[in-house]
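This document starts with one chain, in the form predicted on its own, laid out as structure tokens.
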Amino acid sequence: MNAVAVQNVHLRYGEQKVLRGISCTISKGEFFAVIGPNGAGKTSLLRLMAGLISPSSGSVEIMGRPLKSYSRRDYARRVATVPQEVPFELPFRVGETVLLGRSPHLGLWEMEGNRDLELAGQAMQVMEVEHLSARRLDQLSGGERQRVFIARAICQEPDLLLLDEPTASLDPAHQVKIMDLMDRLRREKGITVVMVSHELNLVAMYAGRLLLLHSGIQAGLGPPQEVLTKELLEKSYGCRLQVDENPLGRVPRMMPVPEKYSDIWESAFKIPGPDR
């Protein structure tokens, strides 16, 4: 059974076509990344999977069931979402925010028990925010808030984890820690991870498959070696890129080529410039 099945999905915002004929299946326990330039439709696709919006046509299934067949409570027990922009104006402290991840598993008037508190503590420890437990969200940096909301998602104990650019506001050390954690959750707990990211070199080392979007169209789908090619990436991102092999994992490694270095790049790789 697939964790996610997207079939011929189209999405419009008014007259604007945001997604056009997207189809993909994501297996249980897979690490799947959605990539593409700004405005490609990545966040919209993730919002469709999260049930926050409905497709104009096509279908989305989660764990073998149509998305619309889930109640919000039932869905929240199985799927956790970490948005791209996490709110900081909520009147909650860090510990309270993380503990909210247990809400779908509690009865209407049921209070959190010892296990819920233990899970929240473990999630904060994993995300290195336990020392911030008593702080309000508006007293945190963007990177700290991001880690708090990832901790809340972990505390939720989901089967499927949807993350929209979770490493965008983090320093390199925490970026790697987040990616290592997602991979460990996938391997040890069988959690399916679906991540939108602009960090191509990071997702190349972690994701089993990638979906490349360009202007709402499916430009590539497959393992990193098939999707992260110079031809596909330059066409989608509209810039020069050097693509070679990452010696750490034998996966593609990307580097943009600034204009001021174009002569050096062309000379090194014996590629004629556009006016030559």
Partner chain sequence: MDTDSAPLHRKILASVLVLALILLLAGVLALGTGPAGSMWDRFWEVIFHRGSLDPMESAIIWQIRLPRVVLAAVAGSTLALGGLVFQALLRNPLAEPYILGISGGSAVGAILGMFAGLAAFPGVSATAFAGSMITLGLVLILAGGRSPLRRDSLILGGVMMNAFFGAVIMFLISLSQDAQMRHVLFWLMGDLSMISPEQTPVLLAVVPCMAGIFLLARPMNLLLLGRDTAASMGVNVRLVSFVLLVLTSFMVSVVVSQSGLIGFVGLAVPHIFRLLLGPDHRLLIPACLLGGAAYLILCDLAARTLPQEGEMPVGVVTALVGAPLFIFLLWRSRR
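Mind giving me the form predicted together with the partner chain, seeing as the form predicted on its own was just shown?
What follows is just the one chain, with no partners and no other molecules.
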């Protein structure tokens, strides 16, 4: 069974066509990345999967059931979302924030029990924030904050985890840490991870498959070697790119070519023939 099945989805805001005919399936336990230039519709696609907006046409199935057939609470018990922006001024402490993840499993005024506290503790352990439990959110660094919000999502016990640019504005060490933790989560708990990202080199090393969007159109879908080609990327991003093989593994590595290096680039690297 697929974790996500998106069938010929279109999304319009008034006159503006945000998504045009997107179709993809994501298997259970897959690490899936959505990439593309700003305004390509990545976040909209993620919001569709999160059930925050509905498509103008087409269908979205989650865990073999149409998204529409879930109640909000039911859905929140199976799918957790980490949005791009969370209000900065949050009065909660780290432990309280993570525990909020239990809300979809509790009645309106039901108190969190021992099991809920245990699950929150585990989620904090997985994301390596348990030592921050008593700290206030506004006292954390960007990387710690992001890990807390992901821990909150994990505490929801989801089968599917949706993340919108979880590594944005983090330094390389914290970026890798988040990605490592997501990969471990996928391997150890079988959680399906779907991530929107601009970090092409990073997702190339983690994601099993990628979806490349360009002005709402599906420009590429498949493993990194097939999607992260010079031709596809230069067309979608509209800039010169240097693409070669990552020495760490058999995945592509990308680098935009700045104007001041373009002469060198043209004479030294632009080799005619098939790109890679």
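The term rigid core refers to the most C-alpha atoms you can superpose between the two forms while keeping them within 1.5 Å. Residue numbers count along the first chain shown, from 1. Please read these numbers as outputs of a predicted model, since none were measured by experiment.
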{"item": "Threshold 2 Å Cα movement between these two forms at E188, rigid core reference", "value": "no"}
